[in-house]
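Next up is one chain by itself, shown in structure tokens, the form predicted alone.
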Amino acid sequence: MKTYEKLIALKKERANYFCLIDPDKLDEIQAAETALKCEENGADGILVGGSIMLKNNFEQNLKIIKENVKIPVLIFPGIFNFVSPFADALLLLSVITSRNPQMLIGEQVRAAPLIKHHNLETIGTGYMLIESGETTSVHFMSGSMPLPRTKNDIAVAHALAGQYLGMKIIYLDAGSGAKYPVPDEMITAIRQNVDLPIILGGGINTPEIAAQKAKAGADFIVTGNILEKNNNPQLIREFADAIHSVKK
């Protein structure tokens, strides 16, 4: 079964968690006990990426992270150089909110040959940045501008056109470290309009309100920052408690 099926099977009955794991903050040890921490205690599925890499580590914390856990391991690219085949699958980008050429279209051509050379499974995924009330590091490095919170219209006519696409995921990110994260008006409106499933990110700090997300109409959602602050597995548990209470 692919990466993505068993995805749609997961959405099926309740909500899910996936723990977002920045391989460029964390040594081999680290991004390995992670992982396997985040999967003990109830996490449905790890996406491995970040906005930027300095130490060049990604590859190496990528395949010990896939060689510790059973759960999905999906890579989450803020840059396009993170191809690999030590990974299940890979969400493809395409940043659809954005006007910036270079993120809907340029940089998914520069990683095809390298997709193509690994045989990964990709996973298209319309991606839409969602103003915060801060400048994010995806908001800086995409050079995007993040669609207005109060504007759901927009919002969902940006949905419904990655649908109409072909896009496979819907992908709704505050931005890392998010002061605000995106309203449940905006995630139902969405949910309401479009079939795909959707991921929600970016400024989830409780395990209340990752349950009120998942309520509003998110499929899967996704920690990251608040994690790197608070690496307990209590915390963990408790989100993926809060996150699987929600039924379909």
Contents of the next structure:
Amino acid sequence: MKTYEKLIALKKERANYFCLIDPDKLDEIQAAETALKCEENGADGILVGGSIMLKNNFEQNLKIIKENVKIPVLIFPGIFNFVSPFADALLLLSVITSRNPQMLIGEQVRAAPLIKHHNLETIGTGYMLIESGETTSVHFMSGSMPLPRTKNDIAVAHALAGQYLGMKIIYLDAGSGAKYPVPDEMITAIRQNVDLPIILGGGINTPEIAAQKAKAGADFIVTGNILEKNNNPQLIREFADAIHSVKK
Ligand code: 1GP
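Can I get the form predicted in complex with ligand 1GP as well, since the one above is the form predicted alone?
All chains and molecules follow, beginning with the one already shown.
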């Protein structure tokens, strides 16, 4: 079964939990241990990626993560030198809220021959960057103005455009460490208008907020930053339980 089909099956039952691991911040042993801890405490998938690569350890970390867990391991590329065969699939992002052609199609063209070479499953992802109260890494690095957080109609139009362009998932992101996560009203407005699965991330700091975003209509909730600050299995379990309590 393709990884995308597994995700679709997961989202039919309940909301799901993804842990984001930034390979730049961990060595191989820590990456493997963190991924295992996430799996053992209820995570439904691991995203691997970051907005910059300072250390040359992406591939080694991805490989060891993949060897240690059974849940899907997805590449979440901040930049497209994040292509590797050691993943179940790659979220092939196009930053559909951007007007920077490099983020809309340029990076993807660079990555495509390598994706083909590795015969890597891709999941076309309409990535929407939402204003979050301050400049985030992805805002700066992508040279893309975030979508204003009160403009639900514009957000819906972007998500619909992603759907009509054939994207398979919408990723709503306030950016890592965001001061304010994506507003509930915006998630619900997109949920009511678009059939695609919704991944939601950026500034999700408590299990309560995670559950709230799932209730608003997100199918997959991502946490990254909070687990880097507080790498506690109990907290992972609390996130997983809160998110899984939101049934479809
Ligand atoms: C960032 O959505 C992810 O792209 C996760 O954000 O690190 O704030 O959890 P956090």
